[in-house]
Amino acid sequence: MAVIYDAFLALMAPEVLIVVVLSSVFGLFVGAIPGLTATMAVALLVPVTFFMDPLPAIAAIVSASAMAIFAGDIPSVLLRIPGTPASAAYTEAAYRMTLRGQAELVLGVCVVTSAVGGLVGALFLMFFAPAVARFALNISSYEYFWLVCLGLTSAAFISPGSAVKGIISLLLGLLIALIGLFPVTGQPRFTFGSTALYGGVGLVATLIGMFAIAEILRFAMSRDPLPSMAKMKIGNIFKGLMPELWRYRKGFANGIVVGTATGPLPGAGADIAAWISYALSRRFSHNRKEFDEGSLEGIVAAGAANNASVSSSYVPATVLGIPGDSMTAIVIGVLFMKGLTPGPTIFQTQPTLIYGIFLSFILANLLMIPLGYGAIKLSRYILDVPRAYLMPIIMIFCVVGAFAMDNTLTAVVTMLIFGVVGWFMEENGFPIAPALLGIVLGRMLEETFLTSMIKAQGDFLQFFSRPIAGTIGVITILVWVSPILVMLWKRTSGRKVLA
């Protein structure tokens, strides 16, 4: 409890609290412009988190992305567009309720169900992750090399769209992350003769580009004009939204759950949360017809569960340094910036520093209500921001906040290069997740191999000679063999059939 009583008093300081509270704004802003995600939120925020302690750079990472999840349900109410696409699942019942003239309603649900679902998220995290923590101090190199692999193939598999180009994007980036020095023997790799290039890509310029610059291109590059909003005067949110949140309280507690339980796994994050929440509560309504018309049972499910997911997604990246989803690899890159490494001992060493991060979400989550209140009453101001002048805004901080990560043009010209990757990449349908997810765990997975093969004196089984080691590596072999074992039974099956 002491290291919990430190840990407040660190978050309660005032420099701390105004970093939190205009992070807070900032991924309000930005969650709320259609097309402008939450990790392009995070993205942008990591230059300016380089000149914070790491508290309060963490704590503004938590503020931003807990926000932005929240705000991108405002123009999904008054637009029919989500601000991320986290809100996407329930885009269409939220705007076919706010026709019927219940945006206040559907407003407040959304406001209040986030910041409950990232509470509970919060707690999870705050209780879970320590008890993790301890166990994982005993798993050795073999355990990692597996969870790993597990984690890049999850994440490879469940991201949206094809599996096939989802595979193709995390081979990209394991591809860029061994540029750089072999660790090893020092022989640089793939740097083209730069000595720029001997540390690796920058991590923060690659994010920039791949979520920033891409979103910029793609604006520049669309001519289709905003829809009108719903022309209606928002007024008490609050009024009549218990007795609907009680109607449907155990959509609620699904919701938490389902967002809880998927935040922890590889590449999934809070949009499929919301999309597996969604789905479930549609699954097991009982009045379809009232479901599909538009109604508080899936929104109040889904709403919850992304929220949820966004805390539970810090347990793998926090404990074992395995990010969970594009934001949470963000977070690692700022914390071997600052000169930490997330993993078991952090727990240790650091101890007031993680129980800051875990009550930054339990803070942000507490300040949903009353901002989330103040966007919503501002939305009308902030959904007229003219995108034309708001893009070019956001190219010059993205462009300064690169320059100023090593003072050199470097940094620029990585962002540049990898803002038209990420474009042609999602242009072509190809998952950006695993890609990013692919360059930041790259270099643990080589490190993992080498020194396990070392150990092992090249003798690959004893990649299993281990329990846990040999349960996850069989586990993750099935996952890479199972398409082929689907394949086969179906035509198994066919021939049967046909016979």
Contents of the next structure:
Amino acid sequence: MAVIYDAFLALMAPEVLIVVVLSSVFGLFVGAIPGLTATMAVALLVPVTFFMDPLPAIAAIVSASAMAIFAGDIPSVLLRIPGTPASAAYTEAAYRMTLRGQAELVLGVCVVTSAVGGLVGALFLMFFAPAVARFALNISSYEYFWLVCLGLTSAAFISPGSAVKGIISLLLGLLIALIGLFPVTGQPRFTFGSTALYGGVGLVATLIGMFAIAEILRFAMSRDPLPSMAKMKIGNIFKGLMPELWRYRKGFANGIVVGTATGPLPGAGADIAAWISYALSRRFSHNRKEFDEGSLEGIVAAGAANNASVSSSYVPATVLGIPGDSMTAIVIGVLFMKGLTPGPTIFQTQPTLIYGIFLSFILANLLMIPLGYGAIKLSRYILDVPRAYLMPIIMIFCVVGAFAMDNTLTAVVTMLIFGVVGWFMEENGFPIAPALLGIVLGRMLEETFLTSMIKAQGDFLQFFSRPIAGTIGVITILVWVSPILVMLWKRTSGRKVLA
Amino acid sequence: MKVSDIILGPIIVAIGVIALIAASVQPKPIFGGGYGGGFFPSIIGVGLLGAGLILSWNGWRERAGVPFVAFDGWIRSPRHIANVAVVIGALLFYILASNWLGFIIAGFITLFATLLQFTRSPMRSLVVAAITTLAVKATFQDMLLVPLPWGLLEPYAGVLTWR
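Starting from the form predicted alone, produce the coordinates for the form predicted in complex with the partner chain.
Okay, now the whole complex, with that chain kicking things off.
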């Protein structure tokens, strides 16, 4: 308890609070603008957090990401374009209600369900993470190796589009992670003779390229004008809210549970949480017709789920150092940059920091209601910001942000290259998230493997010698061979039908 | 720009082969059970090779319905081609010229050119570019102490910094 009190005091320091409020406003703004995702908000924030202490740095990322995921709902409701992919699941339903003149109610539901979902996820994180950490203290490099493998594999398989393209994206990410000095012997590897690459390819520059520059390129090519905003005056968004929330309390609770459970899963992010809970609430809806015509039922569930998953996704990220999605991958990168190694021992070495991070979730979700209300009120102006002005401004921030990481132009070059690569990959159906996870986890995968092999003196069977390692190993291998098994099963059942 | 899997597949195979060759020239370790710097890249190389072959096979099966390279509408609009060219050109210009011109001049030109292309409004672009450049300079160079290059303005650095 004393630790939580200390963490609370640390979080309440005026400079931390100012950082949280400012990054919340930033997150709301970026999230509300279609085309600018929550991950992009975080990627643009990282260069600035580089100059902060660890707690305000992570608190800034936490608040910006939570706010951006909520703010994605605003253009969903008013323009029928999800502000971030996490809002895509219920955009259609939300906009249909807007057309029926219920925009205020939907926006009210979005802000409250997001805040409550995020809060429950944060409480889960606070109480569950230490338990996982105690358990994780007993795990060795064998278990780590398999956990990283499982995380990466799930990321490749769960990502939208074809599994082969997901795997290729992951492998390319891993290949990029291997650039730099080989950790065991310190010899340069794949550096093409450039000393600038000895430290590896810059993570932040890669991120900014893939998420921001790629988006600017897409904007430059886009020929679709923005649809006009539903013209209306937004009054009291909390009017008549409570009876509706009470009516859909079951869906609300389901959404929170699904979101909280989905968050820690490797590869599953806020958007997947929203899709799953939306699909589940449709499946169990008593009035499917009303649901399909656009009702609050799915919005309540999915709106809570995406924010709950943002909070709970920090469990594997902080406790094991294994990110589940691109956002937590960035957080891990930031922790490493601050000289902190995420892992079970962080609860012993940095208890105030880690509980400070957890409490920042609670703070951010509590702030979401007043700030979110403000953003909704100002939505007309936010959504009217001309993107022809916004995109070049973002571009110059990207340039300076990438440069600020190591004060060389190499980072700007990296950013440009990965901007074009990220754009090309997305155009051709290669998901970006597996590549990013590969870049973040590639080193860890190699190091845990080599450490284990040195310990085991080259005996690969040692990877299955411990109960947990063996179990996770078998699960991972099953996931690997599952596509082949499914294919064989389809073939044999197809033959039976023919016979 | 959508490229058919029948072209992308062999490219991925080629990357896999390059990774395998690069891995094979990595020095062999003298300890650690024979797992050197080439071990992991070779696994990834094999993976890319296999996945690239599957992708090529998928492309081959769908070859009748999918063109080799399909461009979206933007390629037929000179304005949109210019948009893309200006974004990439402006970034390349910054990379090549910022050390010589300095952030204030190179950043301003980069920003102004992109704004002008996107908005077609010279006066507004000029104002927005000037204000943004100064705001970025104040935030990153003066507050966060990022050593943005001074370039040509180096003799005036003392006058242009407020701390």
